[in-house]
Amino acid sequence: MSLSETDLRSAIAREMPGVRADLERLIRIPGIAFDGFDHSHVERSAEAVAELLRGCGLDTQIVRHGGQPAVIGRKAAPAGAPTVLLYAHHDVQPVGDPALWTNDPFEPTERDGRLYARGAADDKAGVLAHVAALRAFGDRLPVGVVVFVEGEEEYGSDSLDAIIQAHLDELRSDVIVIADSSNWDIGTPALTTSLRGIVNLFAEVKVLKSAVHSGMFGGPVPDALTTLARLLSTLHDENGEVAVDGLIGREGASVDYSEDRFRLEAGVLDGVRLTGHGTITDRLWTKPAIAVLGIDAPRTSEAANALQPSAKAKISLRLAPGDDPKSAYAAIRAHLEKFVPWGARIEVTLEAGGAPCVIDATGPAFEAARAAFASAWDGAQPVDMGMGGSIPFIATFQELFPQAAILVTGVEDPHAAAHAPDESLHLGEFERACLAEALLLKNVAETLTE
């Protein structure tokens, strides 16, 4: 006999304590998988996470191909049932300076109701999430399950076309499900529909042999730190629109967000004006955008007065649905190439790329989550919306299971501050996304076993 509602709410209230004591053991291990940090820590996250998943009584192997570890945990499908896949990753974001953040940025701490801690929403949560559900439903699972639990998400994946074309068979299945976006806010479930790709490069700009006196030499002499600004300030116009040309971009965003909300939550001080036209949701989802993130220079405190010869600048371009990565980057480096000043030799190299995606949202499957996410949520309705960020890898699995149903959920809220000093997850919301996961394969289990 399957589980009642009444039943799963039960038993995720009653796995909860576990659930949460788990997560915090995984947010203690700092898995990054940048160069340069200790790459031991990734695998003792896998191991930690293969542990959770063979206390859920799933088949759990370790895997990798070149890159980070990712887990992979099965259990079959009674007969006639669908099989659902449940992605997560288990590494994390650098820190940056802990000054930033009020607490050790691994050791996880409650204040009013949210956990803060680096992984503690992006995506440890995710992993949990899995847990939760699958331990609430403990021996009477209604569906099989494939767990896939990725070590380089926030490094690119780089090698997680490799693993999934190595473990075709196993990843096979009929729904997939993302734990990795945000909810719509506090109160208010989400199903992400669309996000924009990803172009990251960098440009090298060169004016000097080496090093010369700024007083014996400047005036004459650019040097490469006012070359590459005045370089970086041609990918905007003056309204801080992208002025990139050969870049695709639409409006046409259905869901309101008000400047005032979004203001709040991006942290926006007072009397700063936001860039580009059109919605906020346009100007997020629809539209690419181009940041820097980063430029190789003397600090302040080190500077000597010199002419610096060369500059280096790290660029992000977040690509709109419809766009290509190849074309995308073609585009930046030529506008580039053309606008650097005074001669200087530039030199452009790209760094990773990922496609955006668009995902049509109808059907049993989506139908099976949206109840479930009103249920969970105690009667409000998830919002279809869009992403400004990127996870390129979805477009891969729409390659390779064109059959299955991809459901992007997750456990962020606004305030989470993914990526950020200070990242943290809102209690209640994991409660009701752990809830909502398992009502979900309750639901595809009724709708789709045949």
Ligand code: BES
Contents of the next structure:
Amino acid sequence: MSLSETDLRSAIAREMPGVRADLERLIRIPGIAFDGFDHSHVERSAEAVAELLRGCGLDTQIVRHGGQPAVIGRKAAPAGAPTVLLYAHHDVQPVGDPALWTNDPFEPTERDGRLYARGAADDKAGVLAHVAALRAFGDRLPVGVVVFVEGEEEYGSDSLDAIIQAHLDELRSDVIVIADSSNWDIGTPALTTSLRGIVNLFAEVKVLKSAVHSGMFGGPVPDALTTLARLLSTLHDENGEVAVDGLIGREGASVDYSEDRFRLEAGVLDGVRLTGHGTITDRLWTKPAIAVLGIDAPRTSEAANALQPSAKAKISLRLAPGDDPKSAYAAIRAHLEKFVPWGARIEVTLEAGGAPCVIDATGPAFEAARAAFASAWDGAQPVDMGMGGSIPFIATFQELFPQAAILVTGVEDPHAAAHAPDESLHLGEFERACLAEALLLKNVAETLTE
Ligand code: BES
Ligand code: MN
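The form predicted together with this ligand, contrasted with the form predicted alone above:
Let's see the whole complex now, leading with the same chain.
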């Protein structure tokens, strides 16, 4: 006998305390895949995830291909039933300056219904949403599952293609659930149907053999910081619209996202104008964006009266769906080389690139998901939304598994502060996301079993 919706509701309610405890345990392991961090934590985090999956009765292995460890757990499908791949990542972003956090970033702390910690939302709660759904079914899972939990998503998933290639047959599935995105708002679920791509690059300008006295030489000699600042200012026009030729961008999204709501969620200071043209969703989802993420330069407290010989910026370009990281990198590189002022030398290097994607969210798996979301959120219909952030390997999955329906779900909400200080998870929404995933598996089984 298959479990009913009522059974699953009470099963999720029963499982939540254990799921919460396991989430907290996972959060306390600071697994950061970035270079320069202690990767033994990523190893421990992979082992902890593997334990969780074994506990759900999955046949589990830790796999790697030169990079950080991923975990694959499998349970075969009942006869005629579909197989669902459940993706999440167990690595997290660095925390930055711990002084900007209200609490220790790796000590989960509950305040006002939210759980604060690095990775609480992005994406350890994604891992636990899969676990919660599996626990709810116990040994009555109506689909086959492959749980795939990556260990270096936040660092560009460099070895992911190799891992996927090496385990292609084990990962083959009819439906793919990627629990690494956001819902539309608290109380309103969403399916993410497009994501932007990304090209991160460095631009370094050089003007002098070495630093010189700013009084003795200032005037005729350009300094590297001013040179770099002028160059960076050419990336946008005076309204803040991206001014690099050769990037794709379009208008398109029909979801209403008011400027007031956006300003509030982003925390834009009063009086500061928003940049670019078009609706908020156009600017976030279907047009490119360029930001300067960092500059190597002397700290102001240590800056001598000297003209700097060189300066380096890290630039991030978000690509509209339909654009291509290779041609976009060529376009921004050509722009920087063309507009560098005063004959300064310039060196442009690529850090990492990832493809955008668009998902055709029609068909039985998407309907199964929408119905599951609406039930879990007490009737609130899910929004089809775009996403300004990037999950580059979705394009890889689309290429490798063209038949599979890709459902991009997630546990985040607009207040989750992923990648920022005081990241948090809304615990009420998390429980709904866990229930939604259980219902989704049930609905997928009912719609797709032959
Ligand atoms: N979970 C995010 C993607 C995301 C961001 C979804 C915001 C929903 C809302 C993911 O972990 C992420 O941060 N991706 C990186 C990709 C990069 C490292 C290639 C990003 O967007 O910066
Ligand atoms: Mn994530």
